[in-house]
Structure formats: structure tokens, C-alpha cells
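Here's a solo chain for you in C-alpha cells, the form predicted alone.
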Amino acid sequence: MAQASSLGQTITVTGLTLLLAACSPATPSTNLAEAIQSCAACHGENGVPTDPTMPVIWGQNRGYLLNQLHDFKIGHRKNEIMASIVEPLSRTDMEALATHFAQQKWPAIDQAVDAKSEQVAINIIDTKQCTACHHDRFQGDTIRPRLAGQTVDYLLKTMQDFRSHERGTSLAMSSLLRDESDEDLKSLATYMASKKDAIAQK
């Protein structure tokens, strides 16, 4: 079973290759194979991050992985792993990978939701007008995550770090964020965390 699932990630990296080759002047000029592996590390060989505050990238939208790893290439995003990986990678290469990801199934990871954290959370999705940006199943869009499904670690603590301006990318969100507490935050990522109803849209 494992040889034939890395069988079936070798052709569609090569496939991808190949495809991008054909499309671009520019071809990636890192073994794709290997920067998946690297990938798989942390974010998990099936999709399941091997640290719940790693987040799931299959399935993630693809616009937003590939901002993702530009940011933490220029350093708009601090991460030390992060920043080695891509460091080598050109705009050919984060193209592949953010394409590859995207086109995985996202995993679908038990994560239940209590009846007092869920009303928090809608009390300030409603507040904060959540959907207006993420939309009604926090399936995000081209240029925002998909949430739903999420892991509550990561989501905390992506929350947090807005609120802090530790994560600097996005001042709407920060501001947002600003006053709600730790137990707040916590219950509003266990509710999107526990949305399976995006995932099976995939």
C-alpha cells in the first residue's frame, strides 16, 4: 500500500513537471519529489500534520499557498524552517507545489465542538462578519485559507499571533482580532476546526 501511494506521487509530480515545463519558459529547478517529502515532514505524509499547530496544505487553495510561500520567501512571514525550505525554491518551483497540495483531498480530522463553544463562535462570526471574507462554510476563496476542518492548534494560534501583530500580513485581521481573549479564540478555532460540511466539498 505505501509503495503504491509513493508510486502514485512520483507520476504526479512528474506529470506536473512535465506540465509546467510545457507551459512556462522557466522549469522548476528543484526536484519536486524531494521538496514534497520535506513538505510531508510536518504537514503530514496523509495530510495530517505530525504537530497539531502545523496546518493542513492538502486541499488548501492553491492561491493562497503559493502567497503563502512567497511571503515566507521575502520574509513578510518569520518562520526558520519554513524560510530554508523555500529559500531555494524559485517561482517555477512554488507554482508546482502549491499546485500539487491543492489538488490534494483534504483530510478529514475529527475535531468535535461543545455546544457553549460553537454559540461563542457564532456569536462572533456574527459580531465580526467572519463570512463576509471567508464565506458560510470557511472554505475560503483563491486568495483566502480554507478554515473549515482546520486544526484547532494552528487556528488558535494563527489568531493570536494577528492579534499580537506577530503575524504582520494582514492589518484587517488584527484589528478584528484585537480584543477578543484566549478562551474566545479557542472557542471560535474548535467550531471552524470541527466543519466537516467544506470538506466534502472538495
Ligand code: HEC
Second form
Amino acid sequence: MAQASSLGQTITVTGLTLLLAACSPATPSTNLAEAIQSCAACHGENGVPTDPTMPVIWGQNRGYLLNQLHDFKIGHRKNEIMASIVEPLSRTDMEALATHFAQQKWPAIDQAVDAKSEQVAINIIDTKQCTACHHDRFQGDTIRPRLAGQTVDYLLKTMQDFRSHERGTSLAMSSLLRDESDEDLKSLATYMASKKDAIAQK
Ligand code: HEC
Ligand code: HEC
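Since the one above is the form predicted alone, can you give the form predicted together with heme C too?
Every component of the complex follows; first up is the chain already shown.
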């Protein structure tokens, strides 16, 4: 009797294990939680990137986040690290990640701007009408990224990438920054990084 009942339990447990194993591809929540956790290594546990060359993604606009993941996936935006990260992700995974990160609170990072950089930046922003697309507080919108409070080194690098067409995702951005010097881009990056009052539009 004891043997029969223990056999019965084994069968039940094995059946359940098999059932769970069969279900796991259809339950993205486990995979999603793991994927979200893996992003923290660079994009930060609490939204503050582990290094200023890494962008803030917490609180970034959803449509923009999704576009970037998609562009990394198809190689339209080139970055070796992000390409390997999005490689195994499905469209549904990327949508879930974009939704998740857009819902997080943008982290406040202290990045100061000096008076000279501020003046240079304001002049360029007025001339090039950056706020026509990124809006008055650099909060962006569905497809335009929030720039306010983004990490300074990342902003500088990605603007240099637009200028050189290394980042070829926006002809508008590449042509707007075509004639800007590194000094000008540094001033722009420092100024936009110092902004804290933007309210992100999802
Ligand atoms: C090993 C470090 C690393 C990990 C892990 C990582 N990223 Fe990134 N991510 C980067 C770097 C570096 C960039 C900037 C790429 C560039 O300069 O073009 C980036 C850029 C991005 C961008 C574009 C942001 C913008 O403002 O344009 C998004 C979105 C993004 N990552 C999402 C994710 C998600 C979601 C995960 C987890 C599934 C993740 N990343 C994991 C390093 C990482
Ligand atoms: C015509 C609309 C438009 C104007 C004007 C514009 N931008 Fe953009 N900007 C965009 C779009 C769209 C993107 C996203 C491109 C993509 O999908 O990769 C972008 C992306 C960026 C990024 C990348 C942010 C990130 O998280 O990777 C920076 C930085 C930026 N713009 C700065 C500027 C500055 C500085 C100006 C003024 C000199 C400016 N933009 C003017 C439309 C515009």
C-alpha cells in the first residue's frame, strides 16, 4: 500500500513537472522578469545607469523605447551589446519591456551645467528648433525621446553617432547636427543632462 501511494505521488509530481515545463514558453512573465533583471546590469537597478555612457531607460517614452529595441534587432541601429541582447527577444517581449520601462520613474541624476555651456546650448537649440520635436521641456513624445536628465556622456556619444551617421536612424537628427563641433555637442549634452523638470509623455 505504502509503495503504491508513493508511486502515485511520483506520477502526480512528474505529471505536474511535465505540465509546468510544457507551459513555460507560453508564460512570458518568468522570462520577462529575467529579461528585466538582466537590463539592470547596465541600465541600473533603480534606473540610474551603472556608467554615464549608458542611457537612462526608466521613464523613457514607450513608443521610442520600442522603436529602438526593434531597430537594434533588425540592425538599423548598430550596437554590438544591444544587438546581442535583443537577438532572442520576440516582438511581444520587446513590447512588454517597453511598457515596463516606460512605466518606471525617471531617475533624478545630479548633472550640473556651467554658464558658458548653457549659453552655447540655448543658442543652438533656438537656431535649430530642437524643441519643435523634443518639446519645450525636452520631454519628447511617443516617438521622440526624452532628453531632459539623460546621462551626459551618452548624449554626447549618440549625437556624435548621428553626426557621423554611425547612428543612421534619423536623417533629421544627422543633418541637424552635421556642422556642430564636439565642443558644441558637449555643451548641448551638458545642458540637456542638467534638466530635471520634464514630465515624460508616454
Ligand atoms: C551590457 C550592458 C547592457 C545591457 C545588459 C543592456 N543594455 Fe541597453 N544599452 C546599452 C548601451 C551601451 C546602450 C547605448 C547604445 C548606443 O550607444 O547606441 C544601450 C541602449 C539601449 C536603448 C536605447 C536608449 C536610447 O535612449 O536610445 C534601449 C531602449 C535599451 N538599451 C534597452 C535595454 C533593455 C530593455 C535591456 C534588457 C533586456 C538592456 N538594454 C540591456 C547597454 C546595455
Ligand atoms: C524634426 C524633429 C527633430 C528635431 C528638430 C530634433 N530632433 Fe532629436 N530626435 C528626433 C527623433 C525622431 C529622434 C529619435 C531617432 C531614432 O529613432 O533613433 C531624436 C533623437 C535625439 C537624440 C537621441 C536621444 C537618445 O535617447 O538616444 C538626441 C540626443 C537628440 N535627438 C537631440 C536633439 C537636439 C540637440 C536637437 C536640436 C539640435 C534635436 N534633437 C532636434 C527628432 C528631432
